[in-house]
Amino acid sequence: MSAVAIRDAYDVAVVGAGPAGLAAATVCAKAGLSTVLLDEQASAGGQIYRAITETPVREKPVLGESYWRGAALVEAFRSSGAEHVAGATVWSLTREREIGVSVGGGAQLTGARRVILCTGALERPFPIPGWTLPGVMTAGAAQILLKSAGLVASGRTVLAGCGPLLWLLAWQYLNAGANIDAILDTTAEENRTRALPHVPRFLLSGYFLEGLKLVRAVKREVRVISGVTALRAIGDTGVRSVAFRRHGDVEETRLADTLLLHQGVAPNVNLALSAGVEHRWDESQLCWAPVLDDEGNSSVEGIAVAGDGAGIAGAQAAEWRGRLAAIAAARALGFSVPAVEEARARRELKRCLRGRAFLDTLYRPAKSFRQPSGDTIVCRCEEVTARQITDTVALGCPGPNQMKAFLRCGMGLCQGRLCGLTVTELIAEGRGVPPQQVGYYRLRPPVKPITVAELAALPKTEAAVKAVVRI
C-alpha cells in the first residue's frame, strides 16, 4: 500500500474523529480554514460513534438513539470541505506544532498553525487477579465488536464494575439478543450517599430519564449483584469462573466464559503530554487532565484540547467543546464565526455538564479496585505485579519515570495507557503523598508504536526536513 500524501501545512489540524474532532473540523472548514482531520480508524466516529457509517447492526433500537446521533455529525463533516485522513497514526507532536503521522505504511511530517487534540478517553485500568486471562475483556472492547462487526459474546457472560458504559453495554447486549448471566456491581455504597447533594443538577442535565430507563430495562432482565467489594477471574487457559465478595461476606463464585470489566474512563493524555501540555491530577475524576482555558487552549501556544481528552463529560459535551475550540482557533487566525454559534455552544456545554458531579461521585471506583496488591499484574506489557511496584517504592523509587529503570513499567506497546494511573496511585499511596506530587510517565515520541520502515520514509536530508512548513 502506498502512503497517502498529506500536505506540508494546514491552518488547523484536528487529531481524532470522535464527536469533538468531527465538530471541530466542521466548524474550522466552514469558516474557510484549510483543515485536516487525522484519525487512526478506517472511518469517522470515534469510540462512541464507531463504525456509524458502516456498522452491520442496522436495527437502530439495538444500539440506541444516542449512537445514531453521530450520523448527522459525520454528514456535516463530510460536506464541510475538511480533509479526512483515515488510518492515520499520529505518533509525534512538537511545541512548534509539527506533527509526525504514519499512514499507508509510511511516516510523514506536517505542520499546522493551530492543532486541536480530540484524542478522547481510555477505559480506566481494572487490575484484578486474572484480568489477563483469555476471555476477560473490557466493556469498551466488547462494544467495539458489537458496533463494528455485529458480534456479541457467546456462552456464560458476566459483566463487572461500575459506570454508565457498563449499563449501556448491558442494555445493548440485551437488545442484540445476547445472554447476560449476571452483573456484579462494584459501586460503593457510600458513593450513593455522597452523590445525593448533586441529584438536583443531574435531574436538569437531560441524562436522568434516559439513564433511568436504561438501568430499569437491564434490571428487569438480568440479575444484578450489588455491593461487590472484591473480584478475581479464575481459569487456566481462559477464564472459567468469577469469584467475588459482598460486604466482606464469604466468597461466592459464578461460572463464566466471558468476563467484561469496566470502572469508568479517563482522558487519553499521552499525545498532549508528549507535546509539553501542562496536566494536573483531577481528584474528582481520579485522572490526569490538561490545564485549559474556557476555550480549550492549553499551556502550549496554538495547541488546544477538546472532548473527553479535556476531562470526562460524555459525547454531547465533547461535541460542544470541539465547537468552542474550533471557534477560538478560527478567530485566532483571523477568520470570523458568528457570535451566536459561540453563545449556543457555551449554553449547551453548560447543560451537558450539569450532571457530571453526580456521575463522578456515584461511580467513583473503589480504592481496592484502583490499587491492587500482591501478585496482581499492573503493567500487562512487561508483566509487572503490584508487589514489585510497592517493594520498589519502599526502596526509595519516587515516581513513574524512575520506576521504568527498575521494572520497565510503561515501556511496552501501550506506552503506559493500561497501567499509568495505577502506577501513579500505588506510588502515591506508598509515599504518602498526593498523585500530583508523584507525576506521570514522561512521554516522548513516538507515542504510538511504528515500524522502522515507516521511520525510514521520513525526509532524510536537512533540506528535505526544512521543506516541511513550520508555522
The other form holds:
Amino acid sequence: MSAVAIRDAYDVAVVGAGPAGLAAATVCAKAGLSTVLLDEQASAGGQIYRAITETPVREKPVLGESYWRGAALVEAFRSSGAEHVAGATVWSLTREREIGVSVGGGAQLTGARRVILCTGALERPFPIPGWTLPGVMTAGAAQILLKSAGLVASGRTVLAGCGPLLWLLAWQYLNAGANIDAILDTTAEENRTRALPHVPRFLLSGYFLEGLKLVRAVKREVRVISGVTALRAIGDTGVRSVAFRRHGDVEETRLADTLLLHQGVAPNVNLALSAGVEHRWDESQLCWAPVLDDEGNSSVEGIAVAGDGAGIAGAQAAEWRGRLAAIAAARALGFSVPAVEEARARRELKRCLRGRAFLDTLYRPAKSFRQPSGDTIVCRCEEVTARQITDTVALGCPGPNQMKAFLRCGMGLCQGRLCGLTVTELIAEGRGVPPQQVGYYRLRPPVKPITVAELAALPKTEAAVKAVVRI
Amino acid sequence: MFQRLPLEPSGSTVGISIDGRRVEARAGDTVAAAMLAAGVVRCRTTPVSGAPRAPYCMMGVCFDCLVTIDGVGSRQGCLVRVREGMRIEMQQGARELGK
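Given the form predicted alone, corresponding form predicted in complex with the partner chain:
Expanding to the full complex; the earlier chain stays at the top.
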C-alpha cells in the first residue's frame, strides 16, 4: 500500500506501472505536469519488470538482461516528480475522465485533464480440458512467482503452448536450476511456412539474436515435443498428468505435477472499453485493440492508450508508445516537449516493431486451442462449457451480451477476461461471420469488484444527497 | 508444488495462519505466493460446482486465488501482501454473508 494521498485532480493520470506507464508518467512529470501513476501492484514494473526493485532473485543472469532493463525505467520515474500510488485498483473511468480508485479497501474519486491507459496485456485464454485444475497455471504466473518471490515449480513440470514468453520462462527456469520435464510445443506446422516472408525484417530486429540464443539453450537441456495437438490436463482435485497427440498421432500421456500454459498475450481492454473507447478486432493478433491515432489518442477526448494495451508489441515498444502519448498529452495541455524527443520516440518505436509480423505469424495460436469443443470449460467463473455456447449459438444467440442472458458466461468476477476472446470466436465461427461483427462483452464500471460499503463511503455532493433523500 | 530458490539468508519472515495452521511466510510475498510456498494446493472451491481452484494467473486477472483474509471474503490473494498475524482461510463457494 502507498502512503500517498490521492488528490482530487491532476493534469495527467497514468494507469499501470509497466514500461509504457513508467515512461509516460516520467515524460509528463518532467515536462512540468502534475502527474499520478495509479497501479494495482505493490511495486512498480508491471508484469514484464515485475518486482524489479525488490526481487529476491539477485543473480542477474537468472532473469536475464531484458528484465534488468526495467531498473533504469523505474529509476528515471522515481526522480521525475510523478506521484506513484501502488496497490491502487482503478475500477472506473468515465468519458469526463473521472477515475474511481480503491487503495487498501477504501474507494475514492479523482480526475485528470488527460488520462493515459497503460493497462498492458494479459495471457490469452488457453481453454483445454482440465485447465481449471489446481496445478495448471499460466507461464506468466510461474514467471511472476519466480520474479517476485523466488519460487519455482518443483516435481514434474510440463510447459505447453507457444510464444516468446514460454521460451523465456523455460530459459529462466533453467538458469535458476529448476527442473522442466518437457515442453509441449503447440506451434502449428503451417505457421512456420507462413512466417517465412517475415524473416528478413525479423533478422533486423533486436529480438532475433536474443530469441535464437534462448531457444537453442532451452532445446539443449529440455525435451521439446513439437506438433502437439489435443492437449488435456488430467486429474481429479489437481493435475496428475497431461495427454496430447503428436502431429495428430495416437494419444500419449506424461505425468505432471504442474502444467504451465501459454499461447501469447492480448491487450487488457476492460478499462478502456468501459470508458467507451472504440475497439476493433485485430485479425493478425486475434484480439480486440483500441482504435488510436499515431499519438495514442483514442476515440474518447483526453484518453490515450499506450503499451501492449494498444496492441501487442512488447516491452520496448511499450516504452516508446508511452513516451509518444505523454508528449502528445503535454502539448495538448500547453507544455512544450522538444521536437527531437518526439522524433527519437517515433524512430525507436519503428525499430521495435520490425520483428512483430514474424512473431505474430509464427506464434498464431492454432484454431483448435482457441475454439474448444465439448465439455471444455470456456468461462471459468460461471463454469460454462464450449458445447453450451455452440448450442446456444445454434438457437440463434447472436453475440456475447445475449449469451450472458442464456448462460451467465462472462458475468463472473473476472468479467470476461479469461473467456471473452474465446466466446467471441466461438460465436463468430458458429454464425459464420467475422469476430468484428459479433463484438465483445459490453463492459461497465466497476471493472474490478469493489464492495457496496466502499461505494457508499465515497464523498457525495449536496445535490447528489438531495436527489435521493426525502425531505 | 513450488519451492523456494536458495536466496539471501537475511530475508525476514512474518507469521501468518492458513486455515488455522501457523506458517512462516517470506516478508514481501503475496498471500497467493505464500500459500503456494506453504504447499497449499487449492485455495477455494467454486460457487457453481464446488470444484477446487488454485492461483492461475498471479496478476489479478483470473480471480481463482480468492480467499478470506482477516475475515473479509473474496480477496484476491495475488494482490495482497502478507502481514504479521494475518489470518487466511480457504473460501468455500461464494463469499459468505458478513464476510
